[in-house]
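One chain comes next, on its own, written out as structure tokens in the form predicted alone.
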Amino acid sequence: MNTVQQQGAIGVFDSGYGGLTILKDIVKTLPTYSYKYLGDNARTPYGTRSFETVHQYTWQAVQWFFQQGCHLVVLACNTASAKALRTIQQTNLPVLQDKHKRVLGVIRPTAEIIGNYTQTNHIGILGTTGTVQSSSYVLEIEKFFPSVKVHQQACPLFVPLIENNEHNSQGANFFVEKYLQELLNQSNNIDTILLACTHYPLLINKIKNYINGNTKIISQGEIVANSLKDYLLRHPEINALCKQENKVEFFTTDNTTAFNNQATTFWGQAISSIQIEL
């Protein structure tokens, strides 16, 4: 027996605050559309967790999204996509039985375009702890372009730096600088930088301020975004799904007071957020 779909939003998880600036270039992208964004802030970071803990925290998320009505969800945190989106897609969803339900990542949109960005075949990727360990972007870019070169650098310090308020003071210089001379020091031939997390973004003028003007730095908001509207112009049956009713909610798993405060630093305008427990 077929029942009606009804309509939902179109989820956006991230961990804390980052997948905002995700969220933003899809909201740019593809304005028409309702989005809610989840962040997990009670539980933050994932970067430093175990593959099975960002599997657990990401999986009760996504379930709460469908719960809300949203069949596509896009995990907005390169951990959570590292750590979690391959067993999501493998063994959740197919439990589930529900062929309108989808979740997508972060990882292979970036991995797919990337290689085009550099000429020397040597791309440096700056990313949390979780992420490096996963080897995740290694692999997919692997699969996209062989003959490219990836080297890894864990930056640990750099989301907290961003969710302490501190990204823009001169004790982040040290950090920046001591976490890019690593990269560098793996190759003299890297002229092209990834910035794999999502917060990142917000330190990109530091960035700049330490490598040479020829090296291109990646942030992956517009090719997120850019590729969503792909998937949806590939996939009619989920964009039909897609409610467009030009709205987005927001909600935390943590105090929404502090989450409001903070989100607008990535948002670039104020907003008001729900709590929700997972």
Second form
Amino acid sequence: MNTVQQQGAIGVFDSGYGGLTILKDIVKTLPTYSYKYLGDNARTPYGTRSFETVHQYTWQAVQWFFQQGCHLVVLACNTASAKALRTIQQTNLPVLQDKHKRVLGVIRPTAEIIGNYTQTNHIGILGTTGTVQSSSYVLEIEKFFPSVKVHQQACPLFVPLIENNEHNSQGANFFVEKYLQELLNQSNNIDTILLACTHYPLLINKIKNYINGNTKIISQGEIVANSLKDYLLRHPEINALCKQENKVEFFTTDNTTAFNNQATTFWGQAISSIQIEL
Ligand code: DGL
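Alternate state requested, the form predicted in complex with D-glutamic acid (shown: the form predicted alone):
Every chain and every other molecule in the complex is listed next, the one we just looked at coming first.
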């Protein structure tokens, strides 16, 4: 017997604030939909945590979205996409036996397109330690662009700098220069740099100071937004379950005052959030 499915908001998840850079582009591209954003600020950063822990935290968050009535959840976090998405899709979701529950990530849509930006066939990836160690980008890009060589650089200090609102400070220059140099030392041919962490667009102006003007810097917001649009077109049955009330709600696992203040930097306008427990 078929049960009638209620429509729900699209869930957008990140370990903290970073996913807001993605949500911003998603809302710009798909403004009529309803969204619930959750930042697991109480347990951020994820980038230095084990596979098991990132999977456990991310699956808890996905289940929370499902309890809130969401059918579609976007992991707007590279670390969660790299370390948890596959297990969620292959192990957790099948147990639910609900074909209307879907979870998407940010790595595959980026890998599908990133090779189109390079002329030299050398791409640099800046990401968290977790994303780099997972080699997810190397493996995914290879599937779509086998002739592209991927050079990776972990930037473990970027997320703490941004989460502590120090990304515009003089002190941040030291780490931006250090990580950029370590990446560019790997090859003289890198002409495209992917910001493979949703926090990093906040450092884009500083990053531009340490690369030559011909090098392209790619953020994921637009890529993920266009890929979601395409997904909804290709899956009308899921699209029909996504509420279109033109509404965005914000949730955090930590203190709402801190979230409201800091999230403004990412979102560009005042935010009022609700605290939840996972
Ligand atoms: N924003 C997350 C990403 O895209 C990382 C932040 C963290 O380390 O928790 O990878």
